[in-house]
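The chain below stands alone and is given in structure tokens; this is the form predicted alone.
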Amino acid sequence: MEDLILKGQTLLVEKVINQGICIGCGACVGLCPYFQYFDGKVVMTDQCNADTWRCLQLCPKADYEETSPELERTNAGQGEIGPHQDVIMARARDKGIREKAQYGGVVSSLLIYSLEKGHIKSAVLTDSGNRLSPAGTLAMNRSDVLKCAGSRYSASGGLSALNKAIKAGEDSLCMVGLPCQMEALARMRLMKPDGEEMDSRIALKIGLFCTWAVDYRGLEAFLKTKDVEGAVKKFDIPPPPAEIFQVMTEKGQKSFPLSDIRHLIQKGCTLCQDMTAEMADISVGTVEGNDGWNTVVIRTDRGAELFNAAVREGWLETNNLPVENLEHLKEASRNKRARGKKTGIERLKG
């Protein structure tokens, strides 16, 4: 009997950690108390003796059939990307929020406006890390959306600081994530017991694109032997044909080869098929060769009505997303779905 309560736990650290394929999504920190993040790492802290899985349930790479969520395509035009209801670029209006963030400030933008307007009460963010790797954190107001702003290309755990929310009682909450947070999102629906009580809190989901995303702990081994000096402001990977990952800091910028970084890739974000959080109401990335603009698909009902409405009251500018960057989107898609496909059944065979 005894086997059989902690098999749950035992078959997520066998299936997942142990095989080095956790992405640190911080899908089962909060929700065991024997699982901690800390410093870009999962951790195992103690036995557990409850006989749910949730954490098994829930975790992006354990691969359980009972909570897997079944992608909706209503057609093929959506197959690379997901569904979808609108496909367009847009920014916020506001420079401000603009200078803040990595790209055109939507994701700001519509995090702003939802608090302001009461959509949402609070918003599942990543923070900047500071000494330590970029962890999840609970904004309230327009200060902590700004101090969030930008992208950290490393493992955050931000779904630890959602399930301490729902804990504590909170609801009407917006989760921003990556795709693989999305997909836990969509598993902890079909989670028993307590599922459809936990996804019930959550108002809003906005999805970020993900190619991959490093070993924190290795990306600062790096930048300490390439003698980047001072606290980072931002992290960033202009389009192809670039192929350089960049690094500004306090003290200046520094570029370095994309292939000096590619070994830091987390193993299980190789896996991954889902380049757009296609799970999400809506999903925002860049504009390639525009980098003040985000491409943003707007996917559910929910989603589409939130945007719309920011536009109609002046909190965002939108225009048509070229033809060329949505075929190229499209094909960034299949591709990493093409490789996490081919690298699952390599895994599998081997």
Ligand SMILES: Cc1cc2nc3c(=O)[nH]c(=O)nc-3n(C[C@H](O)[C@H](O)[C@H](O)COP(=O)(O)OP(=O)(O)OC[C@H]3O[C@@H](n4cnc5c(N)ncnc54)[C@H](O)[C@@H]3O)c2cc1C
Given for the second form:
Amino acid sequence: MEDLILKGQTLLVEKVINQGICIGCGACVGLCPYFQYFDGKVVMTDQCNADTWRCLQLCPKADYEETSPELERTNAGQGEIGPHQDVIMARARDKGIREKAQYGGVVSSLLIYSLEKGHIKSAVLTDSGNRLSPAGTLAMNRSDVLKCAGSRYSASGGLSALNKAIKAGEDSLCMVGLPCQMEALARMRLMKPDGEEMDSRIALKIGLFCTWAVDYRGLEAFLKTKDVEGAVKKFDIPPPPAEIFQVMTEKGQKSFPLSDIRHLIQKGCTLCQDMTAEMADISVGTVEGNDGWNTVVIRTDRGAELFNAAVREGWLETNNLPVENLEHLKEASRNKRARGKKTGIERLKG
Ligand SMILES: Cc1cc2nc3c(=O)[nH]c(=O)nc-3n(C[C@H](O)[C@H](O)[C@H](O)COP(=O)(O)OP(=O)(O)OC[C@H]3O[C@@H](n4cnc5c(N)ncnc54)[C@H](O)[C@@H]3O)c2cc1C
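Give me the form predicted together with this ligand now, not the form predicted alone.
Below is the whole assembly, all chains and molecules, this chain first.
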């Protein structure tokens, strides 16, 4: 009997954490009190005797069949970059936002616009870390959003902040996250017994393009060996063919060959087949060869309504995405899917 009771959590630990393929999305943290996120790692603090297996149902790496969003993806039938209504180029009109943002500031603009217009009440974002790894945080206004602008190339356990907000009774939430985090949310909708209720609290999902994320502690150690110390103002991995990793601190900017940090890529990321956050309402990435702009994939009616309203009301400037950029995005997306599939098959073969 005891074995049965412990099985959900035990399986998650066996299938994901002990295999080293946890990607630190944070979906299980706060859902179950016995998973905690600390400094870039999800750790189990005690045995859980709930028999709902919610942690397993939500985990994007546990392959729990009943909550698999795979069907949604294949039914959509829109090829390499997932279901979409439009793909365009955009940037924030507000220079103050663009200065803080990673690229064109579309994500931060949409967030500030939605908060100020009351389309959402709060947003779960990733902070910049304070001597520890970046972590999820709840943003309520422009200042909170701008504090989180920019990209941290390691996991943040951000979904733990969403679980906490839902538990605290928050609704009209927006979640900004990586493809794995969008998958956890797609699984949430199908999760028994209370996934639908939890999902109903989320008003908007903004996904970020992602090729991979690196292990936070490994990155910290790497930066120390390169004499990068103190607060990092910005990280960047400029689009190909640059092949560099840039770190900006108060002392200036340092660049390293991307090959120097490839060994830090999280093992779980090598299994991922989604580059463009296909399960979001809107997905946002860079525009190769066009600094300061974003590629925006508008997927759902909810995403389209919000994006179009932000454009109409003067928050965002748009342009056509050159055909060659779209083709390259599709190619990168195809490649990531093929790599992920291959790694998965090799893993099964042992
Ligand atoms: C790990 C990682 C890998 C990426 N890989 C690619 C890629 O291969 N190709 C590509 O085109 N784009 C990639 N991106 C997306 C890109 O870096 C920008 O986030 C995106 O273009 C939005 O730009 P923006 O100017 O609108 O962002 P901003 O307005 O600056 O907003 C960025 C938002 O990202 C959130 N964020 C920051 N770090 C994280 C994190 N670790 N986890 C979850 N959310 C986070 C913040 O909360 C913030 O709200 C990646 C991002 C991350 C975090």
